[in-house]
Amino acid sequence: MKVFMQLSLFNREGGLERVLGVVRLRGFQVMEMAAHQNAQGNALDVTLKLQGQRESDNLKQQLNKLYDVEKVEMFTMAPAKSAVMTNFSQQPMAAAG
């Protein structure tokens, strides 16, 4: 399962490391990461692309418990379902004319 997370966390020493530690302990692997300091310099806006086999709701709950984390938003990408066609007709189409 692929998960995209957007976090806002206070820009404190070790805050990002604590977030990444919880991600690892909950069985997710970081595929991509971007972090930007806000205009005031007191918070980081972090975007994570994660991959894992576990349920992502538990990860979100654990991240919300960290005192550094102000907000967590999560988006999951489920595998696309392919359309399966049944009842194929083998009748030839009539020629227009």
The other form holds:
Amino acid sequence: MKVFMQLSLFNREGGLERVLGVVRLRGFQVMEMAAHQNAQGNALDVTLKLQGQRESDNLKQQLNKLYDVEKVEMFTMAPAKSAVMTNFSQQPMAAAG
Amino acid sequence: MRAADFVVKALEREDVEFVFGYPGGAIMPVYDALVEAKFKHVLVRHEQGAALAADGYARASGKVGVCLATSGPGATNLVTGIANAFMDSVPMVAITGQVPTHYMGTDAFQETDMLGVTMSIVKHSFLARTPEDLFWMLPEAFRVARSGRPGPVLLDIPKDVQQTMIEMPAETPPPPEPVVEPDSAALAAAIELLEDSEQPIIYAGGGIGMANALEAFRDFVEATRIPVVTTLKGIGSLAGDHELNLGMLGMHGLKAANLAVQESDLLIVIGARLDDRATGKLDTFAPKAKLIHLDIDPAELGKLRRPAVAVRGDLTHSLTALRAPIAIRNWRSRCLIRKAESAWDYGNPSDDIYAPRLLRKLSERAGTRTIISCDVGQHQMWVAQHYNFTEPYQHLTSGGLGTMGYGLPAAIGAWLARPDHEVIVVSGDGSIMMNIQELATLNRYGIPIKILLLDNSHLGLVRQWQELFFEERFSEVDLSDNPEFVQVAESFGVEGMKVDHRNQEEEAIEALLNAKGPFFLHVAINPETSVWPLVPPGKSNADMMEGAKS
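Structure of the form predicted together with the partner chain, given the form predicted alone:
And the full complex, kicking off with our chain again.
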């Protein structure tokens, strides 16, 4: 099963590592990833394309618990590749939670 | 003042009573500041002991436990204790020294990336790269550790940061912790399920005690009169001798508890995470039951089994809203009759000391102002099965991680939290050797902890599994070369005695309880005594092996 996650992180030390650690621990693989910090440097937007056999709802909840994570959105439909990789403002995917 | 002095002031502001630790190079400025501290530092003899003592202190007091270590090996020695706290949701702040910032990332002497090492076993980890970071990270570490579902937080402080001169910042009161109100629609749906249920069971976990929801939970039980099973950590949430308490469920759960759950049509899971040791093979667990799952952590709701109704929120609020009588007289009678029929027979005819009987006698004799701090193995399960607890804080046990060596350091923390209590370590001959150095801590501080060592000269639970599931091919479980434990204890200044015959059971318990200071009771038991019941790995909880009846 493939799933797309869009996360807003407070840009603190280790935040992205924690996200990737939870993804691995909870049974998902990263297929694609993009991340960029905002102009102020205090936030990091991350988009992940993931593959895994477990319930993606559970992964979303686990990610949401991370101290650095401000927001998690999950999508089940594949967006255009360019949107996943670079353009976080476009959200052509159907929201799943 | 130095930032190190601020660290001490910040701990004082958090009303810290005890810090458990061990000094070393990269934490020396903080240790220098500790000389002026209003709280007490407890010097352990291994950093793992510091983290586990902080864990025991936290569980017995309900406050945040604090441990302190230097960088590198000092910090990595904390790791097992931090993981233990994480698995059992124990509030803890672990403070570690780090090499100076300009050395970080150069593989410097005693440099370990503690932020990276601990990432998956903490609620959060902070690295203070500047003194100003400490101003908000320290109070935030305590807030995070105790908020919601509690857990450990790491704060790593480079030595040069500790040494920097600062102006003392003004104290800012922490924001009030929001109460998570349960969703009213979920509560209404839960009430409907309760009313429709004919065979409900309450599945009580450790979250009840940690959420300070004991009163609401007990009121809920009395109002509904639903039979209760507990997890290992849920023991004590309802008195062990309460009529409706069917005992612990799971791999070494009691027959009445496991069968009631398997037959139930509704499980009310409260502050529990459906751990595999409790559920057995998940797809055969409680096959006819719908679930109402109540927890503060949304990630636990539906993690392993999808509930019919998930109620996220403060347990006191949720349980109060669900309190109502329901008509289940026949089902309740059936559960209680089975409980009576499957009551344990303590009349083992052997001349050996029979551990379940000894623990039962200790339970009857010790009184309610007693804390039992377990190690991990057969003795841990016998305590869970045969000792009557009346409060969760009286039963300290490493549930999630199963940390051999937990009992003694955790007991030290527990006694410091509740010095008016009798604190008894129940250990095995494998476990006790994992942190036996902490006997020196008892002696150093005059801590009158009692140690009951059940010695079968084996790694008993592993031996039992090899006997049952590996065709009696015993591999590396023989510990018959153990030291003379009483001599070891006496060399640490702890009085002791050894017993091995059933006629000595009462005498041994009296010696243990009447000793004025710390005492080491070495009890030799038969290595072939097993823990029953046992649900084999990968089997349903209905498939209990019962072995010898006594």
